[in-house]
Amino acid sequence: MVKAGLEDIVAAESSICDVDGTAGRLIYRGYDIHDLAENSTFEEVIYLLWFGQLPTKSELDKLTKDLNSNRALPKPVIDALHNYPKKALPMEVLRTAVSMLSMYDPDGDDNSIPASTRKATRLMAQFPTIVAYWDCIRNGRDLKAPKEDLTIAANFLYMLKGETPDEVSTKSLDIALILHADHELNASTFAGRVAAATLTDMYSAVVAAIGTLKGPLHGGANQEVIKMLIEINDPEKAKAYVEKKLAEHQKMMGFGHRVYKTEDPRAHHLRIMSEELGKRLKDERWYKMSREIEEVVFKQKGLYANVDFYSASVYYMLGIPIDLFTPIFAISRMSGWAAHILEQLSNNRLIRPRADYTGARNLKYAAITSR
């Protein structure tokens, strides 16, 4: 039976991650998101994705240290990055780098999996390196050579803005990069499985997952979440303002999700931080507003929010700029792209599922002075 968007049909075996949609959990090789959004770092997780398990303290130094040293961009990037459009949509531009960076890369043309796993590591460190850059060459500011003693999450921060971050900010994001990291064959991870099937590099397969959470449906979200917030932008007008919404029969960016029945775990830590955050800024009203637009949605359609709805307020509090909202999801979901590709190189079968045809037969060719 053909199913529209391949909706609930098994493609692969993987012992990466798990989303149980009924009961609203979700695993990453064993470990509950919970577990690892409470006491894990991001650098943690990388290392559990792409090798099963939890590192230990010299496995993790290891790791830490390899990324560090490699978040520095080759030259001709750069040069290329201020030779963009300064229009160009961030997602553009990361999608055109990382293609770019595979020229540069020393392992070229090995794709065994250890070449394949050095070509992550220089992915994970370089992805942030890019994002920050290019918003700092769109705006005509200095670019700051990245820190190889601050963790992913601070020291994006710091090549973003120019200055180190506070504890605060940088642990608020450094739990969404976890709760983003993986999420089982979405749309973009199947991509990149589908690419590296065909033995290309992991630049390629890397390359057609960032093309694919380009797509509105699939990473853009929770900047349709702020901006209808910033239209809202005050509590008492959120109900109204959802109300009409829905009596008109429009989509409410945030909610609902294909595989989860229940609320989704990693809104439940993003709900929290969103709260924090406005507190800690005496700003409250992005959460207020969130809370009343959940509830109201929640009564009316009987949708929970997912991980795109509060991941809006959490990062518009961090100072970040809405269209980088979906790079950052990026950043966070190279670790779970690199896992699914070197998953799907160290078993592979060319990924080729059929179609069932629904077009004319036994046509005739005519000539075209006839046609």
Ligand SMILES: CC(C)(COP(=O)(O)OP(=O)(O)OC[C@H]1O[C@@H](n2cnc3c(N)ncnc32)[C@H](O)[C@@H]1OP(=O)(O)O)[C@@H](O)C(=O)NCCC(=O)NCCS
Given for the second form:
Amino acid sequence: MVKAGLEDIVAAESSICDVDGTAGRLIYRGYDIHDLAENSTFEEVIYLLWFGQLPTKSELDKLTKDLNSNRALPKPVIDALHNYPKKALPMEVLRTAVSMLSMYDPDGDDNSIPASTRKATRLMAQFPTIVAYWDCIRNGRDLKAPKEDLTIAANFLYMLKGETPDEVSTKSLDIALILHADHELNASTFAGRVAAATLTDMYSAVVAAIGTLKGPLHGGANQEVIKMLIEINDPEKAKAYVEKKLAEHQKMMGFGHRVYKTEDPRAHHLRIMSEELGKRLKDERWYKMSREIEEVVFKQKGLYANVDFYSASVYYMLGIPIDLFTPIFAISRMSGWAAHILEQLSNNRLIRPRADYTGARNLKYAAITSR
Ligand SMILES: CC(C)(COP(=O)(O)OP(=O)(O)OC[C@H]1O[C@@H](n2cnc3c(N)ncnc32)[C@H](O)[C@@H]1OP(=O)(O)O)[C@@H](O)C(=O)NCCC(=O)NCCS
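Structure of the form predicted in complex with the ligand, please, following the form predicted on its own?
Below is the entire complex, every chain and molecule, led by the chain shown above.
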């Protein structure tokens, strides 16, 4: 029997990430996401996902150096960014720029595991530069050269805003990047693995993943959430707004999940961050509205908030433009995509499922003049 949307179908063996939807647990390479969110850094998590264990100090130093020294974009790619239409969506820009970058990669068409790992490192380093530069270019701001002494989170905020960010903003973004880094066979990762399994290159597989993440049922949901919060704009009005939407059988963005039947463990951290950032800014509107919405949706539909619900208010309070929310998800998920693509390549078999044919049979061709 066909399972619509491949629900609960196991399509790969993987040692990267485990999602326990009943217990609400998320594990990267054996480590609970709560432990990583509280104690780790995004750079450490990248190492963990790619190489299977937490790094020693020297291993982390080496990866950090590789990541930080590869942030610059080739000049033709920067020139191309300047030529894109200013209304281009940041996810379109990211998808297109990544595709272009493949033509400038020094490893060329070498798709061995070591070369693919180097390509992943360059992509991981260049994703934030593309996103920040695009926002500067479309708004007529000067481009800041990346700073090698800053972490991925701090350097991204620096390139985006033109000034070194404060510790709270950097830490908040770093935790958000850890939380979004991997999630087993989510749609974009699956797309990336399907592409990789044809033995295409790292860039092609990542382009497939970016295009898949863009959809509102996947990474695009966080942007829809903040648009909804802005539309409501007042915690007092949140309950009535949600009740009306649910009565009209509309989907509430940022709620529900294919795998989690309980709270998404990532939402827990983002909810706390949303509350803390609100207090710090002395504007708790976004957090209060979110809480109100969460209660009504749970009472009426039994649905829990997912990772996209509270990340929306967190990014908004960090002063990040709304249409960069999904690209930030992509910056983080690039780490998980690469881990999965490398895992696929290390034990590859073409992914080629079957379809249950439901169309007509035995029709006879009729000439166009007689149809
Ligand atoms: C994540 C999502 C795509 C999972 O989809 P899925 O596993 O295919 O689940 P379905 O869309 O089939 O939903 C199952 C039921 O729950 C309801 N439901 C699921 N998510 C809902 C939501 N966000 N708002 C309202 N109802 C929802 C559906 O209407 C459906 O009800 P029905 O059986 O009465 O028709 C879905 O929950 C969704 O669209 N959420 C909003 C988008 C979002 O936040 N995406 C980010 C995911 S991290």
